[in-house]
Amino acid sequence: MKIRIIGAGVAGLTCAYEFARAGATVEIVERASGPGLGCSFHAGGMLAPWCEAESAEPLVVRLGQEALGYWTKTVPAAETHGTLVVTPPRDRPDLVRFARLTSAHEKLDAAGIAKLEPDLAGRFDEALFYSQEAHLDPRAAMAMLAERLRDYPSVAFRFNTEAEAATEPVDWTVDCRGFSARDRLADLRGVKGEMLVLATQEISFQRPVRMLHPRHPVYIVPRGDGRFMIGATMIENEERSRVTARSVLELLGAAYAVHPAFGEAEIVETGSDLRPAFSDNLPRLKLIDHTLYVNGLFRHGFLLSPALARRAAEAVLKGTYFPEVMDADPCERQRA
């Protein structure tokens, strides 16, 4: 069977691992230079779905707990050191209904900071710590992902090439797009996330740090060589590429009150794109003829893509049905 997927972020790669793993030729369209150049490209990679459960319906936790998994193991890109969730003293209320909302964590007292984060020793009381949870550097993990695509024979990129370029005949398309599908799916909409990226040798983070604020909340994802991604604002609109001077200084406060030092670190990168969300933020398997799109994953791309692209795989070459994710039965839809 020969499918084309059209989009080669996160989503896009992840989809055509799996049809090659299954035996499909598959044909990876791109309009941009390279894997990973869209949304991918300023992503957290937190694996976070214990976290996610705060904020997230049970279904983004369950096929989230995939992607550990995935890319601890099926595609080697992340490190298993957890999540810490910190507040300062006053907002210790929010710490408290964040662990009620969660679970597979242990609080924290100042010590027991201080042994999994030196560099945050005195500066908060209490924590919550996610052990099972990880995360990833996003670029390097699509750069291993196409490697791994790269190594397959049935496997072809096309870069810098429109979707309506691609004229070939195929069994199926397998529309991974993000926000651009928009043009297919009416109800999809973006919402823009905004990040920046510092350089500084005074700080060394292990793992993941979420601080949890009423109005600002931030996370900080070590990226090595003394790098940390902070991220990341959710604002609703579609304006793709600006980076605000508001958002700035609303990352920078935040990373700032995690640790003063963050103040003389070096701004090395911002940037922003949209997430692409329905109207309940949760992902979505659509069929419209012969085309599959896959789209929704909102800020979860690297948590949910994994196992999206498993049942992706599976309803166009098993013909099985999703109902959590599918808004209909692929082979009710043969036989329409």
The other form holds:
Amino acid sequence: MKIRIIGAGVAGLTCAYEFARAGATVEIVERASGPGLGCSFHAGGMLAPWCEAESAEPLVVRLGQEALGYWTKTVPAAETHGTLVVTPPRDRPDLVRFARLTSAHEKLDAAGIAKLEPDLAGRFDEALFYSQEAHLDPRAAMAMLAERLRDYPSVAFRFNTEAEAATEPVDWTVDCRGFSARDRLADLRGVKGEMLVLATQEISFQRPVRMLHPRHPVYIVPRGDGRFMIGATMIENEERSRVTARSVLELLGAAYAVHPAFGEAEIVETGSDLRPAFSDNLPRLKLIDHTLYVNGLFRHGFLLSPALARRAAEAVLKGTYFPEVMDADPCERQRA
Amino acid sequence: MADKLRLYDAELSSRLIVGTAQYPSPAILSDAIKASHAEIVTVSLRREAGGGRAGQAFWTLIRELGVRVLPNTAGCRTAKEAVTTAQMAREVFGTSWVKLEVIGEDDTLQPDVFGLVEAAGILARDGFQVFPYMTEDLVVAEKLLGAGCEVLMPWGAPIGSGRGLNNRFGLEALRKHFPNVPLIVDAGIGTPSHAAAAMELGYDAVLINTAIAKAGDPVAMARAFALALEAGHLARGADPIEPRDMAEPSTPQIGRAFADLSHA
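Having seen the form predicted on its own, please provide the structure of the form predicted together with its partner chain.
The complete assembly is shown below, putting the previous chain first.
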């Protein structure tokens, strides 16, 4: 069986890996010069299915749990230290609401917070701790996955290649182009996200810290080596690569509220891209002729890719039907 | 609700205006708006506009709902900024309606009434139909009407706070003072009972965003608000009884065989 994967982001590479492991011949076509340089490059890399329940459908929570085993065992790029959710005292109602809408958390007081993250000692009175959640560095994870794929003689990468240029016949094409697939998926939309990377040796976190705020929620993911990913805005527009002053101001303001030492950190990077989403913000596998579209991962690329890749491979190789991601009716998908 | 609400050139059956921010997904937003039976939705332009027309996908989705769009100037802090945003909105949405917000204070997102009156005057002269987001201040209301506004939108409480009608007395005074101006409670509503209370005060409509968008089930909450508004408005028209200090038995006491007169 010959499979062509278009797009070498997290969706493309996880799919490629499932097909390769199942014995298929896989060609990965990517217009950029290497793996993971699109949307995945700017991802937060939080594997936080339980936290996501605050704003995502139960399906995301369910599919997302498959990511924990995948990224800690199958492709062990993640560390499991949980997620810490905090809020300034005046926004405490947001923490109460967050606790109510999510599960698998424990409540911590100031001492509990200090024990987990000594640098946050005395800064917050209350927090929620999601001990089973994990995080990874998306760029390292993509490199690890690409390395695994290179070990398979049946897998070929074709970088700097537009999809149209790959014309040799294959049995199946798996389209993992993210927002670029809108030329085929008219109901796809882009949701802009902006992020920053800060560097400081003054703070160290073991795990992602989320701060709730009615207008400027923020998460801070430690990347090691004194680097922190600060993310991310969510704006309903499709402007791909412009980081606005206001967004930087908000992200930095929020990071500063988590810890003032971020005020002296170096801004190492700013980035912006479009999350691909359908109108229900749920992922889809869509079969059209001999092409399978894997798309709509929205803000959950690393969280949902393992579950979608497994289903994509089984759908193509065994003809299995997965209503939760394949049914045309969104209500049916959530019921499945 | 048989009687119609008139806002500028529009005649509406629904008294609920719904904001479109902060929903879990556009699909839920769309279902919630349908459940609310709202005929007007507000849309923020400032952020979604991006560098050009990048927000089209989201706006197309809103247009498909077939409701009137009331663009807002959320996030603007000066009269000038608000005027520019309103002009941009007119071009993008093809409507001269604008919900005018000029924010004066970051913690309470309280309107800067001075900038508001200034911007309202500029926009009204430019042919806009302005819906000003204001405090419940009578004098500010007079000035806004003088500037050309024909609708007023006093706050119930700070935006997103869910505290309901903070100053009932002030809102009631405003209603009595301007019996013929459409008044809409904008901001601060948390639950359907707050919205019903606003309608019982004689308000013409209520604008809700956070209380629906951030509810655990936004679609059910949207419907709850629609019902509350209908109840409150119907109650206002039905002439509620006056409150009194003592119980007034609803069945006649005289003629009852053994009436216990100590309770009468």
